[in-house]
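Shown next as structure tokens: one chain only, the form predicted on its own.
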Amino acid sequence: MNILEISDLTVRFAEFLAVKDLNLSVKRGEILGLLGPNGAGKTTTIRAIFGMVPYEGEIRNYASSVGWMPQHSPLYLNLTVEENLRFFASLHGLKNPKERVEEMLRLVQLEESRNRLVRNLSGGMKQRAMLACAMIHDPELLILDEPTAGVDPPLRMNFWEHFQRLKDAGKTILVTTHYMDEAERCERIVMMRAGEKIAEGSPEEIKRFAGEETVMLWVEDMKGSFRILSKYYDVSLNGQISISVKDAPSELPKIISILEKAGIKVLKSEIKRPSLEDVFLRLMEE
């Protein structure tokens, strides 16, 4: 069941199309990642969800409550971290937010900075405070726009472990990111380029969809193997036999069989799959 549905979304700024006929659904209880370079339309899509830009198409939000962490800080610079948390808690109607405020301070590791003015925080600390404010009311749907930008790697992993716990508790997360290791943690990814969706699926599905796999072989007769296999496959020699295929697990037994029938022994075989970064870069260039 979907918690958010976007149909034929188009956002125009004068003659410029920031988002073009985007169709997107977010399932309840999943982590969906929007992946793309700057200018791909990710943030504009999120701003359209919140009605902050005029758009064509239809957006249906079925969540009972939504938390949003934008790219640009909504925090009040002349308030402390704790005062900001209490203020955002009051906006969402939390009458006794003390326990929730403490929980969020622990999560983002700002307990010792609770009394510091936001204007005096580093960029990474502001990101942490923004995330805490977005989650203060325990929203059913959490929309995060580059939530870990400027955050050091160990804390990024802490955030994602918490996102996984939220998912396990039935929450839904829509997140934009530039980090490939974070995209790998999403159940589904939507890749965008120049305002359009160019790929969608799980990380593994996108790798299979967009990138060729490589079968690597170490054999007794390299030249003979190259000559035979070149009749059927795209083959190269670089210390071993490398064969480009679409589905390596299904092709490997066929390749070995061809060589064995020719009397050539296969000493070792490996399958190399493209990384999500390989696929991302390839799709961005097309």
Given for the second form:
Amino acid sequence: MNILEISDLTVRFAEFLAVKDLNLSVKRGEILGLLGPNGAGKTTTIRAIFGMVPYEGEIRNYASSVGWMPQHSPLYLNLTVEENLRFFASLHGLKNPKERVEEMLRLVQLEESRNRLVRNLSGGMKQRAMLACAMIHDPELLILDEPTAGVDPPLRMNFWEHFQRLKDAGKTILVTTHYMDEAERCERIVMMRAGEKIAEGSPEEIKRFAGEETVMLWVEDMKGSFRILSKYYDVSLNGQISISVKDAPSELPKIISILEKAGIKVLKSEIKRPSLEDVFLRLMEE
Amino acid sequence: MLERVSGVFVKEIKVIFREKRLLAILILQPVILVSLFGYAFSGEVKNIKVAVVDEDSSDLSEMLISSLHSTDTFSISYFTATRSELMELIRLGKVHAGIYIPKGFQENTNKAIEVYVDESNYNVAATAISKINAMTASLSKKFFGGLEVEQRFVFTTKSRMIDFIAPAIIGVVIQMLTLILSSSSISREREEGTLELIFSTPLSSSDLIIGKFLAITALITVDVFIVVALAHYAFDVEVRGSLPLLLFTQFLFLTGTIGVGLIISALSQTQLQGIQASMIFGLVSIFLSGFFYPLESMPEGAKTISYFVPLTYANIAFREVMVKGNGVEVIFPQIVVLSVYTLMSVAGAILALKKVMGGGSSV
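Could you drop in the structure for the form predicted together with the partner chain? We only have the form predicted on its own so far.
Every component of the complex follows; first up is the chain already shown.
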């Protein structure tokens, strides 16, 4: 069941088409990653969801509450961390936010800095304060625009562990990111380029769909093997024989059989799957 | 070095030319300001409304009255029978000056014309007295022995300029303070990115405007007390009428001006644009509100604009209460206008913000 549905979304800035006919649905309880280079239209899509830019198409939201963590953490610089949290709690109509504020401060590890002005916080601390403000009302759907930009690796891990806990508690997260290891943690990914969706699926599906696998062979007669296999496959020779195929597990027995028929013994074989980064870079180049 | 300087020069010009609103302000501001300064300081006071009591009904009094008619400095609005009626017309603000010609004026040149002027408007009072003196001096040449003119000031006990212009200064100060605070309020949030963020919450345009409106009202109300207290205790400026009534009209004026500031702020992309636009509004208000130049003396076009300037009504109300000691019965029209002004400007700010933000969150 979907919590957010976007149909034929188009966003124009004068002549520039920032998002073009985007169809996207976020399933209740999942972590959906929006992946793409700068200018792909990720942030514009999010701003359209919040009605901040004029758009064509339809956006249907079925969540009872939504939390938003924009890029660059636009908090009130002359308020303390706690004052910001209390302010956002008031905007969401939280009657007695004391406990929730404490919980959020603990979560983002800012208990010690609760009375510091936001303007005096480091970039990573501002991100943490922003995340706490976005979650202050315990939203059903959390929309995070590059939440870990400027956050150090241990805290990034901490953020994602928390996102996972939120997901386990039934929350839904739509997150944009540049980090491939973060994208790997999403259940589904939507890749965007120049305002258009170019791939959608689980990280594994996307890797299978868009990336070629590599079969690596170590054989007795390298040159002979290279000559024979080149008739059938895209082969390269670099210390071992590398063969690019769509589905390596099913192709490997066929390859071995071809070589054995030619009297060449296979000493060792390995299958190398592409990383999400390989797929991402390939799709962006196309 | 030349390359670097020319690089900066070209960049600056391009940046300014691409900020359309800033460019418009750059072009419009000098046009508006020079026109207003020129207009305010080069014109002369005209059409001062006067009432006349002619107890003499002589050739000389006829000549004096026809002299008043023949100049565009005065406009005779009333002929009254008694001196007290004349005083009442000045008190109610229906005329700014009154001329009392006593019985036997022509026969007995020792009898002086009495000129009553409303000193609550300093420019008008000074012009009226100097013109009447010039007229009587001219008539004196035709009559042996000369003519006496007695000046009588209405409303004031002290002849200090600060007493006459204090109400207007207070109005201008309130307006400037209010505009500075309100005109950058929303544009600052837009620049810092917090505006979009708070509109992703259930907050509506009216919630934001009303919240800001109340906060700025509270702050400026404290300022109003400081300004009035300072004028009174440091400069001995008198409030002859009711102090609560004065504070109430000042409150109405500041709330309406906050609304205008918030409209400007909602429509401005940056704080700089907001402050510049509010400065234009503030200066136009000052020049067209009767601060320098009485409304009666303005050309029709300028006079029409001045009716849409809230400071015009505020100045009248403050002057009536502070200098003349008048009450609600006299400043009721100004109270109504300022109340409508507040309602319209606050509603306008909500609509402007709704239009700019598309009504806020769609989720």
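These numbers were taken from a predicted model, which means no experiment stands behind them. Residue numbers count along the first chain shown, from 1. If you superpose the two forms and keep the largest set of C-alpha atoms that fall within 1.5 Å, you have the rigid core.
Once the rigid core is used as the reference frame, the Cα position of N158 differs between these two forms by less than 2 Å. The rigid core superposition between these two forms gives a CA shift for P74 of 3.7 Å.
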